[in-house]
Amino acid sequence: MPEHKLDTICVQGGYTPANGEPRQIPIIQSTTFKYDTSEEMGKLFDLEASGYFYTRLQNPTNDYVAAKIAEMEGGTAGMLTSSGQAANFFAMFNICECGGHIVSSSSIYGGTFNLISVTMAKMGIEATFVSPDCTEEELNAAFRENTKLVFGETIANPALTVLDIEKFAKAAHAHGVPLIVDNTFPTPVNCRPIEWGADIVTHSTTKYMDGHGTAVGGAIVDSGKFNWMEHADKYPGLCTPDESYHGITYAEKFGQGGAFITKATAQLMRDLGSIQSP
């Protein structure tokens, strides 16, 4: 099947209607889901099977969203926040935690950059930023052993700053790390990040993706193409097993392409409960 264009995965996209049901993706307004055995309900909470039980981890309505913000990025997988900060905190936080290093554009929202400089610093995480300007030179001198990621904004807000995604891209990659880059202003049908080398990709939907000025909201897109095991010791978090979710080793049970957003859900979404409404 040929690729459809992007104003076809606007209206189509991450929904595919079996006969007999809903045209447009059906608002699924439950908190839970109902299951005839406890075995059942067992294998969702062990992520053993797909499906649905509480909508704070996971909810139909969010998921065709976030499928259909996935594919117009060109992305594997995606979950949506209550707000484009929670995006970006869940984003940096799946992989940074205390004791890391975060290497930022200077030229960002001025919530974001409050995020990263003042709450995560209160976190144990510490970050150098730099000019968008920055030379090669200067970008890779503010690495550090401990960097676990980059971070930028396609367009910022409100300078209108525009990142060079490939060199931010090339010295992230260099140093092992992955790149995460918020796409608020263009959104995919202006800029698609991943195609220039970030591999996470960040949203307000509050902004141009709603249009109408009515909803708070956030996405999360992972591009499928960062290694983590080869990095294992840099992300112990999706490589080594997580005891609080059972032992599971995310990058070996789901993938290169659905390790970091399962994650995010399992983990992030579980405790902090950052979720939109469907």
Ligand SMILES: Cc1ncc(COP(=O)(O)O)c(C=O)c1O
Contents of the next structure:
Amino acid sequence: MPEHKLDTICVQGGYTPANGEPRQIPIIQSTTFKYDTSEEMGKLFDLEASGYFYTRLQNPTNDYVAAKIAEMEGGTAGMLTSSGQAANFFAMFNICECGGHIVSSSSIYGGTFNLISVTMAKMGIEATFVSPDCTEEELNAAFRENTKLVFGETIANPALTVLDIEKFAKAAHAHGVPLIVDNTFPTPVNCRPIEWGADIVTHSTTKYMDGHGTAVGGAIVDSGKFNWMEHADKYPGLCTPDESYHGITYAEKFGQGGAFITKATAQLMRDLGSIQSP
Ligand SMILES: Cc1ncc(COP(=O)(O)O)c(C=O)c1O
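Output the form predicted in complex with the named molecule next; the form predicted on its own has already been displayed.
All chains and molecules follow, beginning with the one already shown.
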């Protein structure tokens, strides 16, 4: 369980204002951030210093909200996306590229089912769908050499099937891959999948997380529990140098707790966009 009660984290999490700073998370509605020299900006771009320069990559408001959601889920790092679709796509594509394979519960939101079975198939990613009520033997039989992740929804939309997170996590870990759980329906107030073995948690914040029906959005949280380096052969994107980002090896430079979200931000958000406006 987190150190503070969830009610407290809902109010206080992710943002700790200093004396004289706004009590509420300020909305920093700015696309860009000012620096005196291009050298200072260059260091940020090279990930040699931390700070803000362009909101597609990072924005203080988004970071505070992502940190709050990560704290509520009991994760080590989080990021926001423009929608739940983007969150699920980024979470999966961050570790599963052309030639990879996904094991997914068949009882998931139709948009995610299409994303995996039609759009990601066009990108050369295969999938095997299993009933959430399958036996452990049936679940284990769905894995292949090239399986990179397991996916499911805590409570599925629209079938309301409850995922046996422990069963799916056990099978995923036995095959050396992480479990990604879409926790949109319960929100971390009612269920924290990381406590049951999930490695990555996603959200369509469009639903209960927003609660007012006003803003489409998504979020990804990393538990920091999956040891990428132990399975480096499966995850070259995290464990070998990224030539598109100055040869950085994310798992080395940002460690187990930071590599996944840093790669998804520095690489996928940079190239594919889909940022949430502050
Ligand atoms: C469980 C679940 N995941 C993801 C999504 C997609 O989210 P969004 O509509 O924010 O893209 C939805 C939308 O209904 C959903 O119910």
